[in-house]
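A single chain, nothing else alongside it, follows as structure tokens in the form predicted alone.
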Amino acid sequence: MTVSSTLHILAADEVLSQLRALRATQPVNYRAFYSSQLGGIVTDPALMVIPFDDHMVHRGHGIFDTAGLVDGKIYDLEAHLDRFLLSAERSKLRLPCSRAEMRDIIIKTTAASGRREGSIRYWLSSGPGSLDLTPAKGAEPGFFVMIFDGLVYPDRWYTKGLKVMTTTYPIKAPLYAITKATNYLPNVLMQMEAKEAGFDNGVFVDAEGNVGESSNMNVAFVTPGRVFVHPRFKNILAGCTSLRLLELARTLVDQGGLAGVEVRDISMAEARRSREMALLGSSVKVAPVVQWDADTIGDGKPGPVSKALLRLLDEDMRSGDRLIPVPY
């Protein structure tokens, strides 16, 4: 950033050619937008903005959520609405129309923005008017729909497996982790302290030594008795991904791959002796842990059940009964 001895109050014209050459220098794949504040879609990432004394932005004071965007048609839209209004139950927030509205929001948005292939995020925030603490009086609550082309996460993560560290920042206070709010400083500084450190990413664990969540997945674990085991939703996010695995998981017990399927409590030195370790979420996937600090998961490289669920999941996206077709 450059700064003038002079600095220039800006006309309406001039701030979005600054907006726009901002997205010039930094392009992204953002395809369409929608914001209940400007009452429509837009389809320049220069003009997706919301105003910065909106109290999702200075106070954190928001939600969001994500689905998946497979060969024209969203999946598992409906259970991640069900967890986007828990998540702004407990976070106090309006919601500015109902689900059913916000529902066709989310569909007509993705219409928009031709895309066949990519993710849905979604965010609720409290409103503009103040920089106080609570929300302004009088404030509506902001609607956002954004799509675009996904996370995309290195190969060798499948192939050849990702190395795990256990991170020296606190798992969140319960209420807060299984609200998918917009406040994800320790699930930032978790992941750059991991990267830092020659991982791909953490794992929080409990104050019980037992194990949590990853920064923005879950974690789940194959025993030696080939029981895939989930750690319990009490003080981590109910992922939907993680939810549907555990439904598909139960395939591979008929088909016996696996001896059984459990949520529970499980500790650091269980899961360090798991014949398989997996990182769980919506854009990742199921992806195969095979080093967890200096302990090697099973022998070392990505295990059959992670394969098996992940090739599970991927047909669920495509061919599943949890899909809503696109109306382009």
Ligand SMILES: Cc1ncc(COP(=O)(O)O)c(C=O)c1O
Contents of the next structure:
Amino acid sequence: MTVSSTLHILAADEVLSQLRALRATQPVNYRAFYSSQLGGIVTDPALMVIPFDDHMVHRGHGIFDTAGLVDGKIYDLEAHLDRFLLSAERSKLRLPCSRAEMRDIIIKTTAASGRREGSIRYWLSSGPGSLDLTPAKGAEPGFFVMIFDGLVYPDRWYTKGLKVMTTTYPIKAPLYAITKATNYLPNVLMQMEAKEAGFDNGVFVDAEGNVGESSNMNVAFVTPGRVFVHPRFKNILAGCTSLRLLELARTLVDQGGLAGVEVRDISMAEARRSREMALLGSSVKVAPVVQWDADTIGDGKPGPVSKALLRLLDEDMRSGDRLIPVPY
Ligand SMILES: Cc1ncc(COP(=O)(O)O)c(C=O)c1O
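Since the one above is the form predicted alone, can you give the form predicted together with this ligand too?
Entire complex below, previous chain first.
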């Protein structure tokens, strides 16, 4: 940051050119942005802004969700909208319009982006109007939709597997973990801590010593007896990917690759003895974990179940029955 000795009051056109200059120094892959506050869609990243006094900015009173865009189709949007509405209710956030209208805005913003691959993230905010805690008098909730290229993970995660560490940061209290609010401080700190220590990501453990989740992903395991096990969703976010994979994994049971599928508490001790461990999520899909702290998971290589689940998920994302074609 350069601080000029003569700070002056900026005119509107100077603000715009500063916002553009900021984007020029740090190119971003945001393709289209809808804002209920702007009343439309913008494609210039310099214009993708939100008032500073929106309570989502200065108090974290906001929620979000992210759906995938694969080959011109939106994947599993209804599941993501279900969770979005649940998060809104738990956060006491009013909706700006009906679910059908929100879905329509999401689809139209995606079409405006022209992109066929990427991610769709949308937020609901408590709105602007004060620096107080409770929503400002007369505040309208804000609804925002961003179409961007999506988070990209190294190929190595899938070919060689990744390394995770048990975080030293406490897991969120259950209400905050099951609500997808914009308060991701523990998640951010966990990921930073892991990277600083030479790992790829961290894992939260709950007060009873059971496995929780990772930064923005769930975790699941394959037991020595070939059962696909996933932690219960009482202390962690109910990942749309996890819920879908728990269904898709049944195919592997039918084919004999798995002995069963279970959702239950998993102690750290049990988890470390797994044949396979994987991170699951909309952006990471299914990424095999081969090391947890100093312990090797399984034989230290990505396992067959993780690979098979990734294949099944990829297929479901391209040709399953949960796709909405984007009307470009
Ligand atoms: C904390 C947390 N857990 C799990 C997930 C995985 O959820 P999904 O599969 O819906 O992407 C996410 C991502 O949204 C997350 O932020």
